[in-house]
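Only one chain is shown below, in structure tokens, and it's the form predicted alone.
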Amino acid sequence: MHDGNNAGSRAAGPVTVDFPVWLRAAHWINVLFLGFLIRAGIQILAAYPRLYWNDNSTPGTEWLKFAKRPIPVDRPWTALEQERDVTAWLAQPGGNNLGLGRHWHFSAAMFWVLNGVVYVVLLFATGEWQRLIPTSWSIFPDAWQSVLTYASLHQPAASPGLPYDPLQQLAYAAVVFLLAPFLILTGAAQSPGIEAQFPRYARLFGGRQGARSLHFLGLLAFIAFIVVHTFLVVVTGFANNMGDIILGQHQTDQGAAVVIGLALIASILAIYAVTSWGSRRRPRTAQHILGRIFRPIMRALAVRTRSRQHYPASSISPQFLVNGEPPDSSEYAHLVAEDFSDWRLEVGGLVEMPLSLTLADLRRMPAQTQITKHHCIQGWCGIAEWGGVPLGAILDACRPLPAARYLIFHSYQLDMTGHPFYESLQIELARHPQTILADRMNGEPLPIPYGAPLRLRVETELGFKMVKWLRRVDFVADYRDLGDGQGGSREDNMFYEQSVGI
């Protein structure tokens, strides 16, 4: 964001200054929210490393990587297996805690473009606009006089009656109307929600991959706006430029400024350390309070997107990832041994009329098949043709009673704590037409790596959501009562949020 600062005009001799209030709160309110974006995008990537320009994320064809562990060849592998740390003096929160970087992440993307649409409006309903955005061609040709004069180890001059030169000022014009769009704009093609209900917006960016590695384009394109403005901020006379964004002019007690803008400075740098440090010794707390912040907009999101995805056959992934280890139980090994003849899907809870259901009562039910995306919360994709019985179809013959309120669904697998996995769903994503219970995959009956028997399909959420060995699904009033009351062994044991629309 523009701060107004006038760096670099001091070879044009005075210029008055005079930044209002709303505009220096502005600059120090995005500084400290651009850099809790940039510290939890980190933490985000890091979960898995590798950039891609295809939606199919096949390994070796990523065009850049930052994980020095080759992927396997030799044996069967998960997706989980590229997670990595990463540092607390780089990411937010740091280490291992995707969970928490996503919270970090979101909701500081509601505080920065909150601030972003005051300043914009202000910058109009006051006149402000007029230092900010070029009203003449010719800013180019000067821009490119200000590179040279920067190149010759000189000054540029101002602009006639701005306190910076047209480089500066087109820089500034460009973050604010371009850059920071076009972030907004690539973070919200990676939702599976807002993909699945307008597949064409995701295209515009090559995909949700394509997305992806824009977005992370733009994290360097930020980054080094940041570096370079720092660095003339510095060089250009630090205390004239302190007093313009701290006290509004650089006329005024520069000595005051200077020590101001420096405590600022610290104080968001000690924002960063104290705010990463009591997430990841009390990251229940940190769940709860960050969640608090864009749980509404995720579930609005999630219960008002309907999926509609139709992709061609010749769009399905070639190797599609697995993530998540099978059931290893003598229960389950049991089942796969008879082929599953002997397994059946339970449905009850807060139900007219419980069900008990073979794989043969399910294949005569309504069946579709439909080819989606799957989206993993790790960052990774893959499309595949899934088929199997309409979720709606299961509600419909067990009458959910009016408590119902959520769908919980039972794995035979058990969670990173050795407790059976499990999920919960909003009941009102159970009728999403694309929402299924799978026991088929690419034309074939679902294998044991993807779910078999049966797996959940939901195609407006993050990957975890969709259960795979499936057991039991059970209708209750509220998930608060199971486990540790968050909504799945993902958010239990990994704080993830329990609506993943984006």
Ligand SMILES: Nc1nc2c(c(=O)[nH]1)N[C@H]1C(S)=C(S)[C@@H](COP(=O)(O)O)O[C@H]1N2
Second form
Amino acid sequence: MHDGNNAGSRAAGPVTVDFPVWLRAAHWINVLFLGFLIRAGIQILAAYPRLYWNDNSTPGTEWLKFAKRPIPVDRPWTALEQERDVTAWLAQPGGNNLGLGRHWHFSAAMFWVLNGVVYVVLLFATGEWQRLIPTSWSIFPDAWQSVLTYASLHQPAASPGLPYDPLQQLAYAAVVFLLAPFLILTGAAQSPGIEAQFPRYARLFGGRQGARSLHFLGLLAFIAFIVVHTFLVVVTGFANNMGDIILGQHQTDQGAAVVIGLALIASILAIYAVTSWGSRRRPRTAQHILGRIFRPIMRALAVRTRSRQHYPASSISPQFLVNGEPPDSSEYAHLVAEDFSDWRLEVGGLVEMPLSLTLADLRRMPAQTQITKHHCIQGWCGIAEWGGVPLGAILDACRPLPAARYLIFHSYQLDMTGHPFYESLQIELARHPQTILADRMNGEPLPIPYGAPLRLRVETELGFKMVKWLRRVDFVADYRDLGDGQGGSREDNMFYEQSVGI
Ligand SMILES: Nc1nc2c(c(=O)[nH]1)N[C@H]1C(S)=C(S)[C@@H](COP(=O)(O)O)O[C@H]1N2
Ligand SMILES: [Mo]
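Now the other one: the form predicted in complex with the ligand, given that the block above is the form predicted alone.
Okay, now the whole complex, with that chain kicking things off.
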């Protein structure tokens, strides 16, 4: 094995193995953002605290659950009932807060990945990689020796010219080059945009639920590493180790290094506390500030990807979960009683030709069916066949004016604040290959729980964009003067993003 560049170029003996300042900085930045990721990840998990290996998310088939509340069998229920509260000691920001949890998770992911990339580039640019990446197979038997030494409650010697023993080296290399990429890949595999365009990618991980389960196991591996790493840092010479990771050496000023290190850890914990508290007090501000950090990626995943999903009929989910309760107005009850013969889809706003379409009118337009996977923001999914009119055909008929940039879908149903449920969609998405207004599901007229008589399907985005029990579609220049101005009922009330490709 070779000496590390730094160690080798110095006159001092093997104990003086310095840690360059960029490496120390990257370590602590990593601690900060990993903490955000873990905390916010727990928040996201709590929105549907059940893990599956099948993409039907069939109740009862979960391999792990963190919910005592059973799924009701004697009454209709909605997936949102399954969300649970988490203490802010564990989750970012705590409470029942999927929208903000996602904001923290994705914005932290951006900084974490950026920090990781800078770290890896410098690792190779400086030759420091030689202290991390094993260059001989003997690392495996050597690491086993380390295991035995630790098991006998002794500390193995550091490898010649290296700051750590073979087991440490192997563990660090595995975390940096295997575990971290694995978490990024399994995270990306949960994106509806990526899965819509590259269904085979998600299949590598066993589909979206497989990816979600593996992402969770990756979290457990990370936590196990952090626990063992911290334990060893403490028991194998805390002051020396703090010297290395704070000041880059442990020959001098160890006391100062310990004080600075503990202060740094305390500050990181204080940052979690303050940001959790602050974002729950001012959720709209948090939504806006954090949203800016990852919005371009979310938007690109939703708008630039194309859905090319063609699942076989055999993969249709036996039980497709439901979100949202059907409208309980007398107006809707009347429509149901008349078998929707009085129902009209009103199309208006910035169009040359406003429309008022009956179901029969819609059924005379071009028809399309598709078997696709539905990705709910909570984490569950399901596969169904949807049939209806491509939204592009509606555009051809109503001819939007050049100023029209968004479609607003209005529902008969009311959101949690008592206002009609609505969502906005970029006009580009309206002409996507699998964007349709569906009046059929699995070969039958669309059932009431799933949005009768008509709902939106837009297959590169998350489920909440797909408004059910449609009443009206308006073409507008901007969504900001509607509702609370965030782009839809869920964006207004639950702090979700307007474009959600993941
Ligand atoms: N009008 C209306 N549409 C809605 C909702 C709602 O609450 N109201 N829920 C959304 C959410 S969060 C999801 S995941 C899907 C669920 O569709 P499904 O019930 O057919 O599974 O509908 C979306 N459309
Ligand atoms: Mo959802």
